[in-house]
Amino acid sequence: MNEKERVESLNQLQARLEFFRDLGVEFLVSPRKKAEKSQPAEAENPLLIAGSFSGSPASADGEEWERLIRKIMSCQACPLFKGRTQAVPGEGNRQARLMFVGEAPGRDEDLQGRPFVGRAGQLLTKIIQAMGFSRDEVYIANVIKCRPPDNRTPRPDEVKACSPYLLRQIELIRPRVIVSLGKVATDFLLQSPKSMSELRGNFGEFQGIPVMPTFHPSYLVRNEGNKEIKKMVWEDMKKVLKLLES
């Protein structure tokens, strides 16, 4: 590594530490460390659970996932398919205890076929890392699998047409906790008349699964200079960690 590369690496590290500081992170620790002390040796990764929601063998789950992904990629259930580059099913650990659900793909996601890869996605990745996890240890998906024109808010008919895919993903994963990112995901999962500001930071429930509503990362990007919003999101994530550790 030459001098220029070392300087760039140090600058990147400094930027990441400053981001964690703005969140209000006092220390970084994976909840896995605590879990290893109290769980049996065979349960080394607390994000993995044995079997599936239905109790089917892993191979059967794999076949079900492949069928589901094929359906999503070829879906024409609503007009959004006409404008997509490709659908964005979701990605991550299909046996994750922690699941993040957002609204819909944006331009970058539509091009790459992966959820949360733009600026908001980079921010979400940092939050996940601050929690002590990597992206491939959690599962990340959206309510809508195709990009709405100009990144507009999905319409109710689009949500209705696309939601069976997310419902099946949740059923297959059966996460311990779901984090709903923004109003669209929160409204879909909690079906509450309350505003996002009223719901944020308080656990709700979806089919017996705790749901933590928090601000969408894009909202943090639009309010980049507001450290209080970042701290609010981090307080929400600390509650999620506490529940995962229990």
Second form
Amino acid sequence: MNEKERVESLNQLQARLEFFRDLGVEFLVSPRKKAEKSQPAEAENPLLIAGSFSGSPASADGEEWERLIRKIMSCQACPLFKGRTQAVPGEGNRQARLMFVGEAPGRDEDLQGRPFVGRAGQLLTKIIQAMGFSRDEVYIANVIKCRPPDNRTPRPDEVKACSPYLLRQIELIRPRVIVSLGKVATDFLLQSPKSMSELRGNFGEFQGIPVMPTFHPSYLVRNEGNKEIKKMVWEDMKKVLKLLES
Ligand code: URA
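I've shown you the form predicted on its own. Could you give me the structure of the form predicted in complex with uracil?
After this comes the whole thing, all chains and molecules, with the earlier chain placed first.
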């Protein structure tokens, strides 16, 4: 590593530590022993989707995933397909114990075909890292797989049309715990009339899987100076960690 790279990596470390401090993190979770972690990630690979991947699917689940991803990529079940660059199925470890569910792809996600890669995504990545995981150890998906125009909130008919995809993803992954990010994901999973402020921080349940509702990272980005909101999110994530360790 040369001097410039060293300075850059120190700057990155400083930024991360400052973020952890803002979150109210009193400790850094040490990386768990590999054995305790989920199986290695088999991220959704656009090459695999396009059929140019030379290996054959390793299991029935592998074939099922391929079918599912192909369906999502070519879906025309609601009008959102007309405005997409590409659908964003989700990515990460298909045997993850921890799954994050967001709302819908934004501009960056639509362009890259990957969930949570814009500003909110960078924040989510930091939260995941603060929990002691990397992005490819968890699974990240959205309720809606295509970008709504101008990032508007998805309409109920769009959520309904897209719902089989997330339902199947959850069925295939069977995570130990799901974190629902924001109102759309929380409404989808918990079907509660309560507000986010009332729901966050308390486990609900979706098909027997504990669901922790928390604020959407975009809300944190919009309220950047508000450390209380970040702290609340970190409190929620600590509960998730506790459950994962139990
Ligand atoms: N917001 C979401 O809900 N999902 C993304 O993938 C990006 C931003």
